[in-house]
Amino acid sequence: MSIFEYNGSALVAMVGKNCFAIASDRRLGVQLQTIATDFQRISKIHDRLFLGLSGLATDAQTLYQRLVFRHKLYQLREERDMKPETFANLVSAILYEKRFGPYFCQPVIAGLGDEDKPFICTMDSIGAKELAKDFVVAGTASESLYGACESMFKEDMEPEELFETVSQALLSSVDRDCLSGWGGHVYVVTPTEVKERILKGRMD
């Protein structure tokens, strides 16, 4: 088993009509045993910048407790919040710093730009960005969230919509690997609000 699935996950970024959709699963698991059922993968940056992180648990937590430093000061230097573009940069730089003995994370980078563009980036454990217009996916349940997003995706969907899309494409991915799964924990971003909610999802 390679260590990016030693505690499973499930991470999908999708966007839509001047917003975007960050979704998880909830499960921390150590390989098929699972220790937690409410695990925080996905974390926010500030209003319009959200990060997931899949992968080993312990570095993602790490890992994002560097990123939260770095824009703090960032912050406190321009005094104004960091383009998603910019901390995208900012994700890869930190990760290739250690490309000898990296963070085993992949991150998921979502946020609103300027004139409320949607930015969505994935990358590797040693910061090779990867830019794309639609979906991004990333975790143990990648490969069958490929395909379901790869499916159910539409140009220009509004927020309720692409949250009933994005919440679908998890749910049915979950319950096709083993390591992921327990509900789900889903942000809808638009412009002007950032809302939550929790997917249940089969419990096994």
Contents of the next structure:
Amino acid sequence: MSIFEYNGSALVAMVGKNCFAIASDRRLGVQLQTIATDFQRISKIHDRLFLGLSGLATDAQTLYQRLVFRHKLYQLREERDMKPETFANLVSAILYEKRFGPYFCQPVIAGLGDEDKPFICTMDSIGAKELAKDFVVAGTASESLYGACESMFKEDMEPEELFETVSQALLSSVDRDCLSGWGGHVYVVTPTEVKERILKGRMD
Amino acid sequence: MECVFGLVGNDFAVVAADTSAVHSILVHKSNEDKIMILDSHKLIAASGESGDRVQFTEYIQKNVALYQFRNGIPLTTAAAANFTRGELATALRKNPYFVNILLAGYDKETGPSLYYIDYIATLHKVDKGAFGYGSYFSLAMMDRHYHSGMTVEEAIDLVDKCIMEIRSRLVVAPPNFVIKIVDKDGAREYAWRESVKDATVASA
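I've shown you the form predicted on its own. Could you give me the structure of the form predicted in complex with its partner chain?
What follows is the entire complex, opening with the chain shown before.
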């Protein structure tokens, strides 16, 4: 079994009208066994920037700690938050540092940049960035997620409709993947507020 | 195979571990205590490579004590768990420790807690956790009978149910178990569950 499939994960981020949504599943497993059904895969870097880490959970935790450290230093030096584009470059650089002994993670970065323009991107485990205008996916359920998002996505969705779309895409994709699921965690971020919601799907 | 499991109750946490020290087909001893008292209000139940288990848990114990000497206050359970994960994560890509840990503790402010830390340094706070082949039975038993806010009697009853299940259904079931508990009065041994005692040595 691949090391990327050891813990199981599903992540998706989608762009809406002056907003974005980032969603993940909640399962933490060790191969076939489920350890927990409340695992947090998405973390807030600052009010307008969220990071989701799929792949090996231990590397996701280590990488998250390193990135929070770097962002806090940046905040102290620059006296402001990092822009999403800058943060994506930072993540890419940190991953490529370990080119010949990588972190087994696929990050998904979603944030609101200048003039509240939503920014999403994903990258592979060695930092190859993939910018997208509509949606990005990661994790063991990524293939199903590509299909679901491609068919359900529309341009310029309002936050409520975006939430519905992301939720349906996530739940239907994880139901086809035995290693991810056990509910969903969705963040819908607009310039004024962050709405965090838990989804109840098939609990298997 | 080594069985370790634990759960969080009303205002206490309980962990149980088997007590057999095995090398290949030989049982060296059947009263090996695998649950270390980390400090006054923390227990560390460890399973895995026996040399690593003893060395690593003693290392954590001494460092936790050092923190208390230097700073005058003890570490919280969360801090101790994160320190343990950090040590495992640092060693992971150099000289990994093959030790799985359940860290149970009681803090005055936050109450009882249980942390699942596997050998590749995945950390997660859980209500119930288990390692080893016995986990297939004990986790299933706990999923069925566990509810939050259990009393000591209910929890020990559940622990006994898990031990019965392991003894009757696991082919290489360990005969003896030790149960330790941690609550506001501290960490202490609660009981042994023995079905085989070591043969007494005849005097010379």
